[in-house]
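Just one chain is shown here, as structure tokens, and it is the form predicted on its own.
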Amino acid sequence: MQKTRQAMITEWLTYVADKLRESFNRDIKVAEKSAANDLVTEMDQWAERYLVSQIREHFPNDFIIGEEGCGDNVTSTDGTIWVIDPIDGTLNFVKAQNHFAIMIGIFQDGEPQEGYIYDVMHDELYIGIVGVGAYVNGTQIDQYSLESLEESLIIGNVMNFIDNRYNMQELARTAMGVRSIGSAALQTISVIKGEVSLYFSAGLEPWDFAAGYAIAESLGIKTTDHLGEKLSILKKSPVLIAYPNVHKQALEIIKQTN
């Protein structure tokens, strides 16, 4: 029997998190990229060539978008495109060996259709198939409801708040309370799981929003940038994901930017 492409995905996936566990038993080599704190490893291009290896065996009409720069040069969104972050929060992997997730979206025509994050140290996979719903290790997930930033925490890069990014303090003020771990993976998954109303980040790339769009869309959870418009998977965005009626009082406060 011919496996899905879900089932596909799934083996992958659990395959490079093993291998990610299994690199805290050795020295691995570390990199800066634009800072010291924007790392790149062995790990990080390991994975990536893995996936974009295993995507060009099974999928070899479709186009690839990855951080580390071992898929396409995507110019459109027409076709069916993987979106890949191997390991997002690395600099939680290297310093934490904690809070870090693989993530892909797989999108058609600029659409999300699927979403996967591996959150590595629980050993938890979500996938989010829009029209489909949302599982965590093969169990369902509940659509949660969470109607006001006044009742609810939220989540987001502790300097975004600091330097007041797109009104993000007042946010954090009409909140009860603001969270933080390093990882879009797995600040959105807490959107997900409704443990947060909101995440909001004022600069994400593709590759760090892809897979959760496509599961917050599975969900119903909206998923826009910092003006309520639709996202595109070719260019860096501020990225907005929250429940609707969260999502709408966010944007209000977030349009009042000076």
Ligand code: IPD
The other form holds:
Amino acid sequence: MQKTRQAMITEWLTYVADKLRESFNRDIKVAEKSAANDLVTEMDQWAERYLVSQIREHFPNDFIIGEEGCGDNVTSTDGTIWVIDPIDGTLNFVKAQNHFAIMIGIFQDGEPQEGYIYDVMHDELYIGIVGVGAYVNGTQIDQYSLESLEESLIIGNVMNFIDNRYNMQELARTAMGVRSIGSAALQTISVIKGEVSLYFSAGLEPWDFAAGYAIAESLGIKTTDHLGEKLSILKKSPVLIAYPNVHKQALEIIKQTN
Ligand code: IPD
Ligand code: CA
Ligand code: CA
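Next block: the form predicted together with the named molecule, after the form predicted on its own:
Let's see the whole complex now, leading with the same chain.
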């Protein structure tokens, strides 16, 4: 019997997660990208090359957007597009050997279809299928409903709060408390698990939000830009992922940005 796309992706991600954990037993090459805290390792590059080669072998007509540049030069949202972040939270991978994830989002004609987030050190694979639901290691995830900012925790990038991007200090003051993990993937998972009501980032690349967007969508959690508009997987954008009522409340605060 032919394996389903979901079964294949699960196998690939499990293999990559094993290799990432194994890499902690040896020295790996680390290089700076745009700044001293923007790192890339040989494992980011290896993982993306591996995932891209599997997708090309099994789904030759699909398009690929990858953070490390192994994908295609995609300029239209037509067709099936895979969006890959081979290690999300590379700084955590290097410095903490914890709190990082592998992400794949699949979009059809610009619409989120499937999302995969593998929390490597907790061995948890989150899968969201739009119109069906979301699962962690095969168990269905409940749909939570967090109703207000005042009664919930929120999550985001510490520097975004310090710099007060998009009025984020007011978001922080309104909420019960603020948390941060250092991985867009795991911060999105925190929303999905109902631990926090909102994740806002002042700027995420398509590979940072594609998988989480699809999983959130499969659970009725809203994902938009800072104006409440639909995201495009072709461009970087501020990203707000939140339970519907909290999303509405947060947009009012974000829109008051000077
Ligand atoms: C980064 C992490 C971080 C977020 C950055 C991302 P990377 O991804 O998700 O939490 O604040 O915007 O670039 O570079 O580790 O894949
Ligand atoms: Ca990332
Ligand atoms: Ca990355």
